[in-house]
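Just one chain follows, in the form predicted alone, and it is written as structure tokens.
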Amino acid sequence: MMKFKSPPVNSLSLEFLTEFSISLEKLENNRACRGVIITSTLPKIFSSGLDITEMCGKSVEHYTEFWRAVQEMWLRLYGSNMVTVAAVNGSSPAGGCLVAMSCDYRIMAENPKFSIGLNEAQLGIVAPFWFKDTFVNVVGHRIAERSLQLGSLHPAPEAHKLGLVDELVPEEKLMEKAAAVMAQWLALPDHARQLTKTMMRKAVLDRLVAHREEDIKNFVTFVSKESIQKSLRMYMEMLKKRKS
């Protein structure tokens, strides 16, 4: 069991992304652990994505670090030889979707209030090949595309209808039902089940892997941009003044 605790709202930090890449190696490494269960100790939020932080009135150093890191554990989690159940307990926006989505299985809170979704364009961001790649994979191209271009938010019935989850249960019964799934997942043996994902999953990782330089550069180049940066700042803002 993984547990997400980084308040208020499980924000991808730098520090947050180098940790959860460490933590998913060492499972990896470890014979006797043959899957992960990740959810968060957060009330309400499974992860409310990127730092915007991390992308705002930083060096191109930074970001290139903090892009690398992103890769990093999407690499990790998505082509992980391990059974990988996410419980979405909260809403999962943005790069909070793309953990999610990266896992095997995939049980939301039912709860309408909780939503999830790649909803970069709202902030005039694009999401990267990739994620748009693993949000394909998961929901198909037309229901990707539209969702993609709207920045849309799905709350958990609409998610688990487009098949962006697998499946709603009650607050109070998700991690129950987490074990169960797990359970099921394992009485395979790993080996046909870990070539079988291989596999499905190879091509959308290759791509990463052969083109991770040439991405990192887009990213620092559309980060630093001037207007980038001024809605970024606008976003924060808003944030802001909602909190208070």
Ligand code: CO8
Contents of the next structure:
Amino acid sequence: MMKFKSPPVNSLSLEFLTEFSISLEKLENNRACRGVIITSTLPKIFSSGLDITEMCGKSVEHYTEFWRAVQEMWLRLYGSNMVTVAAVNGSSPAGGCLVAMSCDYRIMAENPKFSIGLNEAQLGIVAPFWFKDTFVNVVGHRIAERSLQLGSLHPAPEAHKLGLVDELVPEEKLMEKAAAVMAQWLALPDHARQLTKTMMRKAVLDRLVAHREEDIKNFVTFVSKESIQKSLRMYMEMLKKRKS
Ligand code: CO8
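Output block for the form predicted together with octanoyl-coenzyme A, input the form predicted alone:
All chains and molecules follow, beginning with the one already shown.
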């Protein structure tokens, strides 16, 4: 069990991502560990996605390091040999949705106030191709195309209907259900399951590995643009205003 605990919203900062990747690596190398359930200790929020402050007003070196850490986390999680189950106990926009989608199975608390999706378009930014690939692999091309263009955040019941999450359960049953799903997946021999997982995911993983440096360059160029910086600043202001 891995529990995100980075108040107030479990945003994926450079530090968070680095720690997350190291934890995954340790579990991966531990032969006694065959599966991991990922959830959040925060009420109402699974993860608010990439930490927007890491993408605002920083140096090229910082953006480069940050983006490499985002890639590293995804390569480890999406490519993990372990059984990975996301117990999504709150909202999960953008990078949070990526984390959930990178698992083998997603269970979400059935609260319609919790939403999940790749809302990048709403921030005036574009989800990278491997976010899109992961999304397509979960929900199919048509749903991904529409949802990505609109930057939709789907309330839990809708996310379930679209197949973005596999199952909805009352919040108090979430962990029990996650444990049951884990037991079901672990009942199979690891080897066959792992090879099957690799077969399903390898093309998408290889694509990022082959274009990793180019993808970093694209991100850095994109995020360094004044127009993008302005969009991100406005979005952060909107978040703050909404609060008051
Ligand atoms: N990064 C940094 N800070 C954040 C983030 C974030 N992703 N999300 C929230 N915060 C901050 C808020 O600004 C607020 O700060 P403060 O207390 O100083 O005002 C604090 O966290 C608490 O937030 P809220 O008051 O909004 O808390 P709520 O419980 O009301 O709502 C939500 C929680 C639903 C998570 C809400 O905060 C929200 O919607 N956040 C935005 C989520 C989002 O849109 N994330 C997208 C990030 S972009 C991404 O992940 C992929 C980018 C791909 C890169 C593309 C190339 C450029």
